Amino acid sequence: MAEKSATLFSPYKMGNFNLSHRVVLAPMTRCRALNGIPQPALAEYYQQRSTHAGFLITEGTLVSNSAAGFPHVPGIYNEEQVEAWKKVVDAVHAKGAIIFCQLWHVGRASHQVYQPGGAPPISSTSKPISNRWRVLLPDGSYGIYPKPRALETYEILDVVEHYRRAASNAIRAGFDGIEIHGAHGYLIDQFLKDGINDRTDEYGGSIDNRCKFLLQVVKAVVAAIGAERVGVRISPAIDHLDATDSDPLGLGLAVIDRLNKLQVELGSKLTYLHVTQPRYTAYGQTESGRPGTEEEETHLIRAFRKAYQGTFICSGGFTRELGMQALAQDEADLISYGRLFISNPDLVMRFKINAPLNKYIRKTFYTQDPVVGYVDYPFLTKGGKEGLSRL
């Protein structure tokens, strides 16, 4: 007999770790840990959509004090942070879920305003985002993305190190592992894409410096914490903040043909791969977004996850029907949601029963509120939440 089909509610085995269903929790940057110290609303918003043995990501957590480019994002790199998440981390765990701390450091994507003495933020690369897009300022207001300043070679190592720091951090506040943010146009995607990417050093030029970066990045972490704890996200074809390139197939199976080499050398696999859909960037938020046609974007995530050895997550714009197709299709082993998981807290019970989904609302995504917007969002039913646990 052929295999049953997976779908979002077959359980899975990612590493050492049982999970009961498929739907992960993306990560999502809200805005709401006040000056950079995580709140109790925190604690409540990932207790609210935590499910016994089922996996949440942590929206972008920063690695250092140069790392942020929005307002009141958390942070991991200090003790009074690392106490903080501590509270959230056991919320979730009393559901008996599973979460992992994202690692962030925008770099280019910033502002003088978050940066410490007004600096300019540092990148790869001297070149500013272009004025298509807006950076999001304290006051609520968006500005103009400045110029960066280049990390000189010698420095980059320093910001490995950040990474490594927070990565133990993490496991000290009790996470279960992390994820390394290598996608969406922020720090360790401006080392890998070509269209942004113009140093003259080790770190530049071919494919295999680009790439130079993020692994050392993940070879830092991993040596801290263990592969089994350290997921990585990488969107090569996704030109958010401008992160374009000019083959985005062959980035991507590059980088994965990399970590597939790393877990070898380590004789243990990472926790996993996470890949940003395509479709992402089909929002028209610019000029220069060419969204791909269906068949395009298909195969370029069938051939990184058939290179891929490993837990494959995908996300990117998927509903119900599209995450069930993607796994019925074996294109992916879990599916993560943003937007759909903001607006539904008891998501993955919507999702069992088919029910109807609360509608989303995109102006108070980073608005500072510890509640509208956050964790007001109504649940199917009263007893919801007590539903909710037990599936």
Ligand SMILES: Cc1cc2nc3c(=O)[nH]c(=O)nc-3n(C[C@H](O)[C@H](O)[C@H](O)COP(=O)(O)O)c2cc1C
The other form holds:
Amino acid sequence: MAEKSATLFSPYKMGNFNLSHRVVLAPMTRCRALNGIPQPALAEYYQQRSTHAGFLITEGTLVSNSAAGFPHVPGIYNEEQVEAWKKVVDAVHAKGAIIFCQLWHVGRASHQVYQPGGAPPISSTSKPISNRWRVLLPDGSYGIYPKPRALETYEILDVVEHYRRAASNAIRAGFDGIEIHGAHGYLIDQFLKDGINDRTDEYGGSIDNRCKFLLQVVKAVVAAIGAERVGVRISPAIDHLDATDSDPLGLGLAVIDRLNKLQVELGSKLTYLHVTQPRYTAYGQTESGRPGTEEEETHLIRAFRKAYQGTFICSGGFTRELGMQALAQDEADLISYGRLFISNPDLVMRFKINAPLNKYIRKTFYTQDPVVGYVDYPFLTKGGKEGLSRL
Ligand SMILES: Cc1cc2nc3c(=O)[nH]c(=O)nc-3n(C[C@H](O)[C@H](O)[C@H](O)COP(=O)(O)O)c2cc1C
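Can you return the structure of this protein in the form predicted in complex with the ligand rather than the form predicted alone?
Once more the chain from above appears, this time first in line as the rest of the complex follows.
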């Protein structure tokens, strides 16, 4: 429970981790890991955003060779990737920060070009993502999402196993823990949401069945690396990539109820639950989302916050002021920042002294240049960079 007067700069005990402040780096795909291998530029990027006892979550990181839907996204399913991640983790740890690896499978949000043997992407369904959305192709152009192949029931445990192995690999690479990406219309969300999941087996239909895949992944990963090193991300109210649900509040509460029960069963808490604010779709990576009213959003997030028994991270459209407000009103324990952290490597310092922020340049979010739009956003001052490591 957050103390009443919490600010972005109050320390916080997140499970076994003693955080010195509450400004978290949100997971963000940046497409700089050439052919799936983290490069020296990633070490620099994450190190720039590291503060002493600050908390970072990596970009979505692939759990298998069928998991990609963007170019040059890092993986964590083979030895070369694990070895390369070690250097990134070491660079972050050298600054005293804590880093979790976000485990990702995009499911149907892919294209044959990213699939082994040019196969169709896998999903809970064989319905494609509508033409309202476009897939980013390796040459920088945008294409139509193809028709996926619905996984056979017997194949699903193999995918669960990929998450388990990826989690073990992350720990071997030195990560402090992992986050399961169950949000934003990707594979796990494709099982959770009734606007996508049209299965008739034990993974479809009832809310219990739709939650089954996520729960299996959580349990498998927890068994491999321990609950205290596992975070879960969900976005019940985000309709990105057609991920709609007829009852976002009910779905979110159902997931939370199952996570709470699991924690009781295990006698140990997960590290955190990370929830994306509905307003992100409205202001975020697409302009096409259907924003809820402010009142609806607040109601939803408050209900999730109240229901979840553990550390609660909120993400989506936060400014310094909104983050302060959410913490003061006990609507979250920690706030994750995405786009502002892209353009402000020293965001924590800037927030602390309430300094002006660099503007982010959207067109370089997903390009492959190891410098431009990646590690070249200016620090406040040379002194600022030094000061940052002392925060
Ligand atoms: C370029 C970009 C890439 C993103 N990639 C991911 C990702 O890999 N995994 C994820 O869970 N969220 C991803 N997100 C969503 C962010 O984690 C965050 O929730 C979102 O940007 C809203 O926060 P903000 O308003 O502070 O930017 C991405 C967002 C952006 C802008």
